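Just one chain follows, in the form predicted alone, and it is written as structure tokens.
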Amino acid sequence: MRQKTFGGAGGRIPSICARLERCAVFADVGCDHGYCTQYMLKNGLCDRAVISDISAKSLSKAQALLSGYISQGRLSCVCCDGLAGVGNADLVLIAGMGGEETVKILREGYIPPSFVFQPMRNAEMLRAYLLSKGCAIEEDNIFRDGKFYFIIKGRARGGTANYSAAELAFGRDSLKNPLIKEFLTEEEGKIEAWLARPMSGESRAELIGRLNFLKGVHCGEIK
């Protein structure tokens, strides 16, 4: 079997690409440099692809990298906001955006048949939205490439059993991953450092509540 190859980027990109499966039409929304699309096309994992970005400058970087596939007619490039103009795709990747922004894109567009999302923040908002729409979440995990990242893979239909509070906050598979202990320790340290600074009583109470939740998950008291 031919070995799959990656583009010239660090560990975050291979971690995302490892979750991408064979499809007819692949779309990378907010494609940035286009490394994930390069991976799909180079390894024959899609018949054709669409890249989009709201920034023409960012899109131009991906166009330069993937110019050969554009000339072959295997790749379309769209400068647009979210899924507007992308059309229907079997598998959609949205990586590097906030969870709230990803939810906005899905609300204004559509939930693709298959998806891989790598939210940079507010992942719990994205999880809650996908669950509310009856999506099947197949993997909801954590990985590390210098910093910690959450990654969510699934399908538009099939449903997933209700998440617990800890699963909603950090991902069902993440809680079984040894990395979660490191993540929680790091987050607890950040909050403890913030609590040493002057702040309003309301802000302090909010941070203490967050810290107690993290510690509860860490020790297994909160599932």
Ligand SMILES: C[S@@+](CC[C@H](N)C(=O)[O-])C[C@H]1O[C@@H](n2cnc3c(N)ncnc32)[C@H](O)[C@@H]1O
Contents of the next structure:
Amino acid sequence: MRQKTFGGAGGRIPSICARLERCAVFADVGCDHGYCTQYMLKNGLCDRAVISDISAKSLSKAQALLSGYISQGRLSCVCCDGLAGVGNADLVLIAGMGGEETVKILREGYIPPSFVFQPMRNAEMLRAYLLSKGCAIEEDNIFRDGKFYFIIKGRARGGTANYSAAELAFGRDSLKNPLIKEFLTEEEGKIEAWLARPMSGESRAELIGRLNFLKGVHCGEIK
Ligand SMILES: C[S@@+](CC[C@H](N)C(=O)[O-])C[C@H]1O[C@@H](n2cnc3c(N)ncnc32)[C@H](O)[C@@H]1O
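Complement to the form predicted alone: the form predicted in complex with this ligand:
The next block holds the full complex; its first chain is the one shown before.
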């Protein structure tokens, strides 16, 4: 049975925090609970931080958790959409949102000098956007906390990478990570289960195409 280890060792939050490096100003966009900012401030990994969320209710959870840092003047809080109102930060975290939403935030805002993104879906779209903007992707990996998650760490400038189709779909480091085999097996199983149901010929063809792609990557035929 799958074990959910949210917040525990090897969990999603510690896996994200492990990728966050020392910076002057850290921003956590879509902070919700604020655990990652707590990690940065508590461990002296940033001088100052900004937390933001589009939802005032979500932001208030982080404000309650981090009230001591607010009174010390080390933390500002802003209820806003994406990066609007966040100001300039050296390192920006956007975690737990869709890849499409993350791309929208970057398009409407800016690509931060350093970033850690943990998209919940559509990671491929996010990779393609970052590469098209010349970002240097330093780590593009997979981890598991019950479910599988992709995590992308990099910098706005200095990118020269040409990703293959498989790298674009799953991340360059993910493909070298033993977890990818388990991820692909799971994804293949989901598609096979969907294919057992009635559906239009168009949907079936699309799913078969996806399944063949997954199997091709799995056996190493598609790089
Ligand atoms: C699933 S939570 C993730 C929270 C935390 N970042 C994490 O990884 O655990 C997503 C948060 O993003 C916020 N959010 C969604 N779209 C947003 C946007 N465009 N700008 C700012 N916050 C957003 C939601 O209100 C919610 O609190």
